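The chain below stands alone, shown as C-alpha cells; this is the form predicted on its own.
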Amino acid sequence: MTIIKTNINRRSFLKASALAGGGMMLSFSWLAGCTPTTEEALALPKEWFELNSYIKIGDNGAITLMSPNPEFGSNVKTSMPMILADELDVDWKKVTVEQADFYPERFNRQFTGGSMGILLAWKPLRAAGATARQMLVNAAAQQWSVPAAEITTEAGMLHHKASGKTAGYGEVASLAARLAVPEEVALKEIKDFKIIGSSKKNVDGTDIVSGKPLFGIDYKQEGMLVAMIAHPPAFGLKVKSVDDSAARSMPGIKDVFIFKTLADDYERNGFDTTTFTELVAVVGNSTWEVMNAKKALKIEWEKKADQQVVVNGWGGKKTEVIPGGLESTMTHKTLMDEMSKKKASILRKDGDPEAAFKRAAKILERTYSAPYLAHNTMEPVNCFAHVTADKAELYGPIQAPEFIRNTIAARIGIPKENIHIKLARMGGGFGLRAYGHHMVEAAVISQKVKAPIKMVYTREDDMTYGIYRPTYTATYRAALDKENNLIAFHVKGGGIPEHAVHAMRFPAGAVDNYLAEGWSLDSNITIGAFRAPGSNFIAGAEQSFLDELAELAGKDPIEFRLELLERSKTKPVGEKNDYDPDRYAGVLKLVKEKSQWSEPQPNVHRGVSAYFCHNTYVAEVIDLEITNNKPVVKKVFAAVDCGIVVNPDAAINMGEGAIVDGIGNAFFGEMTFVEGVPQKNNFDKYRMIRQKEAPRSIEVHFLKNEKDPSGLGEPLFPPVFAALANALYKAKGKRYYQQPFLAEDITIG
C-alpha cells in the first residue's frame, strides 16, 4: 500500500466544501502528492505546479468529475476522470464527465499538448480521488461512531461488516465537506484498479457521432454577424493598401477594414507564433456573403523588412530576428547544403571520433531530407468572440488558452480576469492549436464592429498561414572495425528555422566515440509544433540510417539495435542518456515476437524502426507488398511502453491514428514555396493519405509493467518514416532519404 501526503507546499492542496443544495465538492492540485525529480521539475514552468480541478459528490449520489484539459481526439476527457473514479471508488456506469472552460483561478494550466497529459495528473488525480474516498470513509464512520479502517468501499457505497450498516457517497458528501483533509491517504495498490486498465468508451462518443453541436465551427449566437481574413499571399509581403468599394456594396456586407494583431512593441510568449501580425476583416450576415466579398477585395501587397520581436518564451527572454524577403524552397535547399559543410554548434561529443573515422574499415555517409509540413486539421481554424467595453467571451478551439489570453488582455485593454474563454472540442490539433492567433484576430474584430461575431478561415487561409513543420536535414556517419563493430557515430542536423537533433538519445551511450551537432537558419516563414516536435523527422533519419548501418554490418536489423543497447546497458558511455535500455530492447523484442520477423513470408517486404520520445518507447514493423507496381501497406505491428494503460482500447485508437498519420506524411505530406508563396492551398493539391491507403491491419501491444504511464499520442508517429523506407528498400532494392517518399518515384493510386 502506497501512502501519501496530500499537501506538500502553498501551491498543493485539496480543500473540501458543501454545495449548496447538498452535497460535497473537493477542490485539489493536480500536482498534490506528486514529487517530480529535481529534473522533471526544472523541466516545467512553475506555474504547472498549480493545476487545480474537483470532484463533485450530489446528496443523490450522482458523481462529476470535471475535465479542465482541452480535448482534441486524444480521450484525455475520458482517461483523465477514469483515474479519479477508480481511486474514488464509484460505479463508472454513474459518472458525468463535463468540459471545464478555461477557469485560470480554479483549474490553472488547463493544456493539451506535448503527449503529457496524463503523465502529468497520474499522480495528483489519484491523490484527489483517494482523499474524497477517504473523507467519505470518515464521515460516516463519525455517523455510525466505528472506526474508519473497518469501513469499506465498492462502486460507490460505504460499507460496515461488523454492524451491517451501508450507505451511498451522496448520503454522507455533506458530512465528507465539513470535515478536514486528512493529511494522509492510502492510494490503491495496481492490482486492486477495476476502472483504470479497462476500456471505456469515449464520453462524447454519441454526441460526435449523432452530430451534436461539441466543436467551435458548431457555434452560433442570436446576433452573431461572421468575418473572415485576408493575409498577404506570400511570406515577406505585408499590406500596402485595400480598396474595398466593390465588396462594401455587396449584400449581407457590414465592414470592411485592416488591423493589427500585435502591438509593434508588444512583447510575445512562446505562442505567440505568427508572421501576419496586420490583416484585412470582412465582416458580414453569412459565411457566404462575406466569403463572396473577400473574392472582390483589391489588395495591394509589398514586401517587408527585416523585423526583430522580442519572446519571452520557455528559454527565457531573448530577440528573435524575423528576415525579410521572399523565400523559395530551391534557395532553402541550395543554403541548407551549404550549412552543412560548414562547421556547426556540438551537442555532444563522447570520446575521440575523428581519431576513430580515420582509423575506420569502413565508414557509411549518408544524408537525409524533410519538407515543410501543413497541420491541415479537419476542423478549420475558427473562434467564437463577443467583446463588450468590459469583458470579452470566446469560444473555440485551443490546446493553450493559457498564453493566449495574456496577448488578448494586451491586444484589446481589457483585464485577463474578465476574458472568458470557452474550451470547445477540437477537430484536431496536432499542435496548431497551441496557437492561438485565430483567437486575438476574433476578438479585435468583435470589438471593432462592437457585436458578437464567428471568425472562419477558409482551407485556402488555413493551409498557407503557417504554423508549418520545420523543414529539416540531416548527415549521418558511422565508423566500422574489421570485425564489422560500431567504432564511432556522427549526426550533424540543421534546419529552418530550427535542428531536430537530440544529442542525448540512442545511439548516444552505446558508442565510445560520438558526435552530435546541430545548425539552423532564420526564416520568416512560421514554424510551429508538429505532432512530434523534431522526433517526427529525426527518427526516421536516424532509423532509416541504423538499418543501412545494420547492412552494411552484415546484421539483422533488429538484433544490431538490441546489440547497441546491450552495450549502452552493460558499458554506458556518459552520464547524460535519457534512455532506459532494458525498455527500450522490451519493444523492440516484443515487435519481432508478434510480427513473427524471423519468419519471412512470400512478396512481403519488412521494415523495421523503434524510437524513444515523449518518455515513451515504440518498435514498429510494416509489411509492404507490390501491387501493380504500386506499394501496399498490408499491415503493421506496433510494441509500446507506455507504462500503464489507462484506457486500452483509447491506447490503440491514438496509435492506429499515429500509423496512418505517419504513413501519409511520409509518402506524400510537403509544403514548398516559390517567392513566399505556399504552393500548396487546399487538398487537391496538398496530397493526404486517403482510406484505401490506409493500412490493411493494425496491431498495437503493450508491455505490461506497472511503471506510471507516459505519453501516448505523438510517441507512435516518429518511427512510422523509417519502418516504412526500410520496408520500401526491400521491396525497391533502392534507399530512400528525401521524405516524401513519392516525391522520389513512388506512385500511389
Contents of the next structure:
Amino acid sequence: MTIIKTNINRRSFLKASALAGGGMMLSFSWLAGCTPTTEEALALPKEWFELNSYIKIGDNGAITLMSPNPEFGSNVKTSMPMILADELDVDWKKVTVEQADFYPERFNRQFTGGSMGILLAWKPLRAAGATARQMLVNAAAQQWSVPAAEITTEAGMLHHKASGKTAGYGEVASLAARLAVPEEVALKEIKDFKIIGSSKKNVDGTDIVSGKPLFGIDYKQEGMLVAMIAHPPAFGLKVKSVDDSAARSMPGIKDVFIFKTLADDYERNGFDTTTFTELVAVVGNSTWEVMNAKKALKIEWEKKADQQVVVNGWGGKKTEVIPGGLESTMTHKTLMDEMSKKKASILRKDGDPEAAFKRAAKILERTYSAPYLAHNTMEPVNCFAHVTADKAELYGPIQAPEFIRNTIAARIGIPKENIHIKLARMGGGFGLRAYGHHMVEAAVISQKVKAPIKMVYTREDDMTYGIYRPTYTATYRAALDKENNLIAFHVKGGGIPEHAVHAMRFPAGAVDNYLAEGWSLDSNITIGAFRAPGSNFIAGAEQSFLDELAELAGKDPIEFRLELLERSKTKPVGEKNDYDPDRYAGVLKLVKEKSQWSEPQPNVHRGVSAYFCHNTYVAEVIDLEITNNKPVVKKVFAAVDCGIVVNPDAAINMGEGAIVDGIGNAFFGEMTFVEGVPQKNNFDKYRMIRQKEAPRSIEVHFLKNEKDPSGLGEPLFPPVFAALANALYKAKGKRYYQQPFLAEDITIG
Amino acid sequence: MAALNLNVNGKKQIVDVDPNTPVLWVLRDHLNLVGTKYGCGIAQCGACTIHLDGVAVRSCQLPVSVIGEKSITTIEGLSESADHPVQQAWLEHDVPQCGYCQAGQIMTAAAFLKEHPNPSDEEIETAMNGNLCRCGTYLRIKAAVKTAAAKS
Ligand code: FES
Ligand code: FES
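Provide the structure of the form predicted together with the partner chain, given the form predicted on its own shown above.
Let us now look at the entire complex, which starts with that chain.
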C-alpha cells in the first residue's frame, strides 16, 4: 500500500468545507502532488499550485467532480475525473463532471498542451480522491463509534462488517466536511483500480451528437454584436489607411475602426505570438452582414520595418527583432540550402566524428525537409468578449488562459482579477489555442464599441493569420565500418525560425562518435506549437534515415534499431541521453509481434518507425497496397508505452486520430508564401486528409506496466511520417525526402 | 431585407433577412440553431450539412431565398433526444474527439443511409468523403455508419 502525505510542497493542498444545502466539498490543487523537474518548475507559474479543483459530495449522494483543464478533444474531461472517482471509490455512472471556468483566484492550473495533462494530474488527483474517501470513512467511524480501519468502501457505500452497519457517502458527507483533513492517506493498489483502465464514454458525447452549443463560436448573449477583423494579407505588411465609406453604409453595420492589439512597448510572454499588431475591425448585427461589409473595405497596406519586441518567456527576457520584408518559400529554400553548408552551433559531440568518417567503409548522407503547416482546426478562431468600465468577461477556445489574462489586463487597463475567462470546449487545438491573441482582440473591440461582441475569423483569416508549424530541414550523415557497424552519426538541422534537433535523443548514446548541430533563420512569419512541432519533423527525417542506413548495413530495420538500443543500454555513450532504451526497445518488439513483421505478405509493403517524445514511446508499422497505381494504407499497427492507460478506448481514439493526421500531413500538409502572402486560404487549396485516404484499419496496442501515465495527444503523431516514407520506398522503390509527398508526384487513397 | 417563411425542424419560422444570406447564418444567427457549424464557407468541409427535404446539402452555400416550401432539418431536429440510429451508433463507437465536425458528419450519414440502407465500405467512403474531420476520426465514422445501417 502506498501511503502519501496530503500536505505536499509545503503548500496547502487540500481544504474541506461544507456544501451549501448539505454535503462536503473538498478543494484541492490539480498540480501540487507532483514534484516538478526544474524545467517544469520554470515553465509553470506558481499560482498553478493553488487550489484549483474540487470534489462535491451532496448529502443526497450526488457526486460532482470538476475538471479544470480546457477540453480540445483529448478527452481530459472524461479521463481525469476517472482517476479521482477511482480513488474516491464511487460508481462512475453516478458521477457528474463539470468544466470549470477560469477563476484563477480559486482554480489556477489550467493548461492543456505538451501532452502533460495526465502526467501532471495523476498524483494530485489520486491523492485528492483518496483523501475525500478517507474523510468519509472517518466520519462514518465517528458516527458509528467503530475504528476507521474496520470500515470498507465500495461504489459510494461505506460498510462495517462486524456491526453490519452500512451508509451511502451522502449520509456522512456533512459530518465529513467538519473533520480535519487527514495528514496521511493510503492510495489504492494498481491492481484494485476499477474505473482506471476500463473504457468510459466521452462525458459530452450526447451533447456533441445532438448539436448542443458547446463551442466558443456557439456562444450568445443578449445584445451581442458580431465582429470580424481584417489582418494584413502578407507577413511584413501593416495597415496604412482604410476607406470604410462603403462598408459603413451597409445594412447592419455599427462600426469600423483600426485598432492596436498590443502596445508597441508591451513586454510579451511566450504565448503573445503575433506580427499583426494592428487590425481593422468591422462590427455589426449579424455574421453575414459583417462578412459582406468586410469585403467592401478598401485597405491600403504598407511595408513594415524591422520591429523590436521584448519577450519574457521560455526561460528569460530577451529582445527579439521581427524582421521587415516580404518572404517567399523560394527564397527560404535558397537561404536554407546556404545555411546547411555553413557552420552551425554544436549541440552535442561525442568522440571524434571527423576521424571516424575518415576511416569509414561506407558513408550515407541524406537531406530531409518539410514545409510550414497550418493548424486548420475545424472551429475557426473566435472569442466572445464583454468589457465594461471595470471588468471583462471572455468566452472562447484557449489552451493557456493564465498567460493571455495578463496581456488582456495590460491592453485594456483592467486589473487581472476583474477579467473572467470562461473556457469553451475547443473545436480542435493541436497547439494553436495556446496563443491567445484572439482574446485580446475581442476584448479591445468590445471595449471600443461598449457592447458584448463575438469576434469570428473567417476560414481565410484563420488560415492566413500565422502561428504555423515551422519549416525545417536536416542533413544526416552516418559512417559504417567494414562489419557494417555504425561508427559515426552526424545530424545538422535547421529551420525558420528554429531547428528541430533534439541532441540528447536516440541515436545519441548508441554511437561512439556523434555530432549534433543546429541553426536557424529569423522571419516575420509567426510559428507556434503544433502536435509536437520539432519532433514531428525530426522523427520523420531520422527514422527515414535509419531505415536507409539499415538497408546499407544489410540489416532488418527493426533489428538494426534494437541493436543500437542494446548498445545504448549496455555501454551508453555520454550521460544525458534522453530516453530509456528498454522502453524504446519494448515498443519496437511489441509492434514487431503484433504486425507479424517476420512474416511478410504478398503485395503488402511495410515501413517501420519508432520515436520517443513527451514521455511516451511509440513504434508504428504501416502496411501499404498499391491499388489503381495509388498507395492505399491498408493497416497501421502502433505499439505505445505511455504507462498506465486511464481510458483505453479514448486513448485508442486519440491514437487513431494522430495516425490519420500524420498520414494527411505527410502527403498533403503545406503552407507556402509568395512575397509574404500565404498561398492557401481555405480547404479548396489546402488539402486535408479525407475519409477515402484514411487507413482502412488501425490497431493501437499498449505496453502493460505500472508506470505513471503519460500523454497521448502528441506522441503517436511523429513516427507516422517515416513509417509511411519507408513503406512507400518498399512500394515504389523510391525514397521520399521532402514533405509533402504529394509534391513528389504521389498521392494516396 | 425580406420576410421569409421557413419550415425548420417541423416548425414554421419567419425571418427578416437579406435574401442572399446563406441558410447557415440564418440558422446560427437568427434562429439560434448553432448545431450546424461554420468550417469553410465554400462547400469544402461539410461542417454545415443540413437536410433539405431529406437530402444532405451544404448550408453555407445555400441562399435562404431559394428554400421556398422545402423543409429544413438540422442536427437539433434529427431526433428528440439523440436517439436517431445514426446518433446512437455515434455514441456506441464514441466517435467524437473535439466534436466540431460531427453534426455535419451525422447529417451526411443520416441522409446517405436513407438512400443506401446496406452500403458497401466503398460507398460509405465516397459518401463521407466531403466531410472533413481534422481530429481524424474517419475510422470510427465509417464503423458507426455501418452499425447504424445494420440497426435501421
Ligand atoms: S462550412 Fe459549409 S462546407 Fe464548410
Ligand atoms: S472530431 Fe474534431 S474535427 Fe472531427
